[in-house]
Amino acid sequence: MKIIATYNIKGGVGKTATAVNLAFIAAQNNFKTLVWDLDPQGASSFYFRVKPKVKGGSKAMVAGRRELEGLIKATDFENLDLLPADFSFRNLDLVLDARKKPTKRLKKLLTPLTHDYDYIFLDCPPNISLLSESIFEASDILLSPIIPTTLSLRTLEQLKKYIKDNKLNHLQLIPFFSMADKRKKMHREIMESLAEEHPDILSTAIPYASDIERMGWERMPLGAYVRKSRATEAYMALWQEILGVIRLT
């Protein structure tokens, strides 16, 4: 069972839509799959026609009167499930410094669930907090969406500081582009000179493409109202790289 956290410090570069989509992929290609929606703005939820409520809030989740596997809601499609946004979520950073060893938390509350998935993905906020140090201690693997703009190397090197610098040797990070548009030259720029600079960068890029853009109007991960097309064959071919890069231990 691997854990893996879609994540970036900067909102807006299609977290969600990577955890949604390789999720649905996951499932469809018969792994029990899970996504936990830990923004409090619920786009997951909102996406798989779940309500962001969690009984109890994050309080009586955090603290363990409430197991996450009775938060747990099925979705409409066969293997995947969600763990449900709550808009309580937005106080996490405060119920998890309530508690000892905080950073450990999530991956505890985590724990009885790793026998029943093969797959865990975490949409996460976008910020550095104890929230997210909690989600570098959960996960095995960090999924890193890069916009090609000049502030993506900043972030990309802050981040991987970070895991550096806190030795989260564990913690196994996967950057590639996502919303990248190869008509634009500074973006077609930006790709070649962050892949030499960082030859850890997947080759598959996500484009930007108003069938992606539909997700909300849908509400269902993009597989599922396009069976084919350039976005989504860009899904199948990262989940594709992903699994042939993850680290087997």
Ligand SMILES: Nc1ncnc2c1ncn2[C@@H]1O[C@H](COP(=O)(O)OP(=O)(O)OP(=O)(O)O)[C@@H](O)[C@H]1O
The other form holds:
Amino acid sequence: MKIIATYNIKGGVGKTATAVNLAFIAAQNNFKTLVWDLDPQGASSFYFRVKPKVKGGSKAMVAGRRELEGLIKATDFENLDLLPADFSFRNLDLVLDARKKPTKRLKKLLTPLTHDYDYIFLDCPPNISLLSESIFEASDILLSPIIPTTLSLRTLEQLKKYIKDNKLNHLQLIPFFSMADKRKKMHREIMESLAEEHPDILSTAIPYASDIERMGWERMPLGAYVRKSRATEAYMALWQEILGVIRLT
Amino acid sequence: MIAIPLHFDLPKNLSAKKFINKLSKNLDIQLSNQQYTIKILFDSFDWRLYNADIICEFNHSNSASQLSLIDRNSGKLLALENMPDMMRFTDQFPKGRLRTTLAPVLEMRALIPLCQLPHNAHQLNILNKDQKIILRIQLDEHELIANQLHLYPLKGYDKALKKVTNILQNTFDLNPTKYSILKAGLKLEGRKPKDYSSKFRININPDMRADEACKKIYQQLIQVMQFNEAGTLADIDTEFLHDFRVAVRRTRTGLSQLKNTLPTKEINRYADFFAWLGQITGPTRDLDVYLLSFKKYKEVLPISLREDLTPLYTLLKDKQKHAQKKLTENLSRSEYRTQLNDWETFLTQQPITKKGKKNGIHLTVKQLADQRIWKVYKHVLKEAKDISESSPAEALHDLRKTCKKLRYLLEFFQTLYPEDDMKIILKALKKFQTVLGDFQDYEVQEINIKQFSEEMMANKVSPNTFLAMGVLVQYLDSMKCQARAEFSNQFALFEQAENKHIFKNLFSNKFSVKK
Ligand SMILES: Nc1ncnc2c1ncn2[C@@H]1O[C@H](COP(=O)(O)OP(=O)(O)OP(=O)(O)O)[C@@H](O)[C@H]1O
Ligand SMILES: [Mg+2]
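Having seen the form predicted on its own, could you give me the form predicted together with the named molecule?
After this comes the whole thing, all chains and molecules, with the earlier chain placed first.
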């Protein structure tokens, strides 16, 4: 079982699109898969047509009064379940802070689910806070979408430093390019130079594609409404490359 | 994580179309798929899956074929596998849950089809306002049996399940039932579950005349032969021949141990016939046993030699094919058929009512059973006591045969005696037989493997094959010696006071021959 968080401190970089589409592919390959929508905006819940509502809200959930198991919803796709978001997740930071060992809390809540699933994707909101620390603690993999811009180099380096400084040795950072537009000279150049400085960036990039943008219309994972396109192939290749670099143990 | 589906039997006059139309009035239904599908139910000849509460069904349509195992009581799906073709034996199945569930239950037995149920399978989705699926329904519109409905609840959508079951109850007057497909399918074939078992069991009234009771026993045995004959000829799996042969051996034991109950002329004639039948079925069975043991043979070898044993497998397989062919020829001969038919006719004839001199006719079956079992039991004890460390192998082989006779007699007359007592002594006897059986089997295998290696000399087989067979012979020899060394222990266990007491209590001193 692996817990994969799609994470970037920045918003709108494709975290949700990545979590939803990769989870869909994993499930199609017969892996029991769960997406946990941790973002109060509930974007991944929306894509699966599940109401962003959790009984008792974040308080009851974090307190463990409601087992996560009981909050799970089956999606329309085999092997793929969703733990929906709730508007109260906007206070998740505060709720966590009120607990003893706040950063260990998510991990503890997830433990009972580890037997039921092969992959759990955490779709994270964009911010750096107590929730992020909790997510770092709970995850095996931090899958980080990077838009090829000059700023993103700094963000990636900050993230690496943070992981190093906090000795998060269990956590494997996997960065990859998202929303890449090969027609843009700047994108190409930044991708080339970044790849040189950071060889751990995956070689598969997710292109900027109108197919993917349409997810909000269709309200389903890309693979459920597009049989085969440049975008579906890219996600498939990304998933294969991730499987290849995931550290065992 | 697999939710338990709910099953409903639909009334005869309710077509799928009508049902869906009516249900659409209350619910947002999407027909996601519709497939002409043939469902074939499988079990082994001796109902091993049924006895283990498993239903095995193969659903085959143009676009997919799947094998699923379903818990017969709860209807829960135990395992499911996409398989383009149905397989007969578990070791042909892809590795996975399905195979690990089936293997220990089926062992060497083949899966054979019980019935075919063509139907139109409709996959329906119930949707909510967001067009999200909240319940999956499968509606099977059958050609031969009542239509069936299955609800597959989705995690987190219990309310939808409740709502739909309520509608089914209130609008359609339908209540969930047990998954009834097997019952319905078998009824179609005029069959019932467990209509064959390889265990011998016959209810006899203790006051029945001995000769009548014996005929009843023989009748049941001939039925077992008839049941297994087709499977033997078709070479479906090894157990058909095995059960066939056991019935032959039981009959022979009857003819020798209960001989006074029938006219000598008949006894002699059929004793010869069944001896012949035992003989012509022997070679195939022996080879079957080697082939069934082959996996074990390989396992006892060092890994580096395992593949070198393959030429032996090829030889055994060839020999088995040849033996099977000869067996088929023999069982197709008209003499065989005539003799068996005559025996069957003879068994249905009225018993001789004439008051003859022969003992058997005057005894009740209980009296006969007491006498014979007690006598053979004493034989067993005597033969076993006479065996010492230095006794030849033949002594153990003879004892093995006597034990078999005792076992068959106990099984013939089992229902005449208290069940608990019979259980204890049958179990003890079985255990004692195991050590005798092992001893003989290992010895015979050792001798035959040596013989096979001589035959293989002519075939330019690699030296490593002979090396492997040498290791195998050594293993068989050590197992044989182990069985021999265990003999006295096992006999002591069989001879223990409790068993002796039961034997004495049940079978001795009760001869009250009517004068
Ligand atoms: N490769 C892509 N090509 C085109 N559009 C994309 C691509 N990836 C994501 N999008 C679109 O960009 C928007 C933001 O993407 P997404 O929601 O996945 O990002 P996010 O990082 O999860 O955002 P947030 O920080 O708000 O949670 C969405 O409308 C999405 O449909
Ligand atoms: Mg998002």
